[in-house]
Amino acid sequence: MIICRTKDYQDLSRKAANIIRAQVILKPDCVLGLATGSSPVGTYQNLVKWYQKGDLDFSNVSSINLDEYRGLRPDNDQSYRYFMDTNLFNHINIDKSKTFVPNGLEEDSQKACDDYDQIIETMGGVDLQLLGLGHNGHIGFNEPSEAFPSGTHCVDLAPSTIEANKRFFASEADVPRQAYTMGIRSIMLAKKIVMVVSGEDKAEILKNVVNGPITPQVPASVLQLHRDVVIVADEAALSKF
């Protein structure tokens, strides 16, 4: 496990980018996994600005998305398909066709989730995966439970992550209770997984998963079993280390 420290949100965007820009001239036809929520924001600018001048070129890629509240649409402007159009796709030449979502709108929970995994074995596992982090140590949406959970699945929200994802929301009770997310071990088998956190208010728990016992309390601590992670944190987020 690497940390990079960084200055501020701004440099943590632009040094994740880096490594996402990297991975795509290596490998011009990789497989992204992507993140939603406001901490790859930045990250998603600065890929957008270096396709703009030229940098880039995403023509072969493809992507799998983390997750996808349970009930909305996609063209939902809270709903993760939606995230990603407007944050990322609609701005880069990425072949839409491409760009994987969990389907939100399936009503047997088990075939949305064993629909996904299909998708993910289809597309050969992912080269790259970026994760954010939750206040409670959730990546995707697995929340702290009793075990790990392996493949795609169906989640109960928790209080915390609702409380969390309210603000996006016209009010908290318009926040969707349920979402399916990637596994696990579908995280744990990218071959590269580049974390981003900032802020003070994820210090702790960015400790806990660092130096903490490995724990599904803590989801994010597997992380510390995978070959190659690189937690990409602003002084902020490192202030307890």
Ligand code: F6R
The other form holds:
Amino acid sequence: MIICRTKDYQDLSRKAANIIRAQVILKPDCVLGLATGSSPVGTYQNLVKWYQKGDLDFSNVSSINLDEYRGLRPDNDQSYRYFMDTNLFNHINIDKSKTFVPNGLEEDSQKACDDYDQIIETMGGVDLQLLGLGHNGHIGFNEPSEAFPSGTHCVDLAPSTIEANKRFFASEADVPRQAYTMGIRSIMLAKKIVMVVSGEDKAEILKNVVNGPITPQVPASVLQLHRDVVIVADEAALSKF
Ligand code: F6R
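Now that the form predicted on its own has been shown, please provide the structure of the form predicted in complex with fructose -6-phosphate.
Below is the whole assembly, all chains and molecules, this chain first.
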């Protein structure tokens, strides 16, 4: 596990974007595993900027997102499909038919999850997986639990996740209670993993993820077992090391 220490969020975003840039240059038809939330927004802004300058070409890139709220339409401005379109896909030359997000509108959760695992398999797996870190140690929406979930599954969001994400909704009552998320096994099968972590409020959990025991109670701790993980974190997030 490599820890890449950055000065602040801006520096973090540039460095994380540089790692993704290298991936796209070295393998133009790569499969990127992508995340939503606040942490990767700056990373996506840098990728858009470099694309607009002519430094990057996404025409052969495919992407698979980690998760989607159950029940939200793709055009709902809180859906993760909408987030990806507005923060990245609408601004680069990626072929949108090769960008995948779980189908939040599929009511049959088994089917939604099986379909998504099938897509991941058909794509041949993920070359580079970008992750954020939840305050409770979640990655994707793999919440603390008794065992590491394997494939895509439907989760009941933890109260702390609903609390953390309510800032994006009109009220806490509007936050969906369930989501479809890629499982830990699928995440761990990515060839390379880049996790972006910013802010003092993530310092305690980040210390546990890196130095604590590997346990499904801290889902991201499983990353200690992956052979190619880079954690790009700012000084505030690394303040407890
Ligand atoms: C979102 C996702 C989540 C977030 C995590 C951190 O696709 O997978 O695991 O990465 O909740 O969210 P932020 O970055 O908003 O603190």
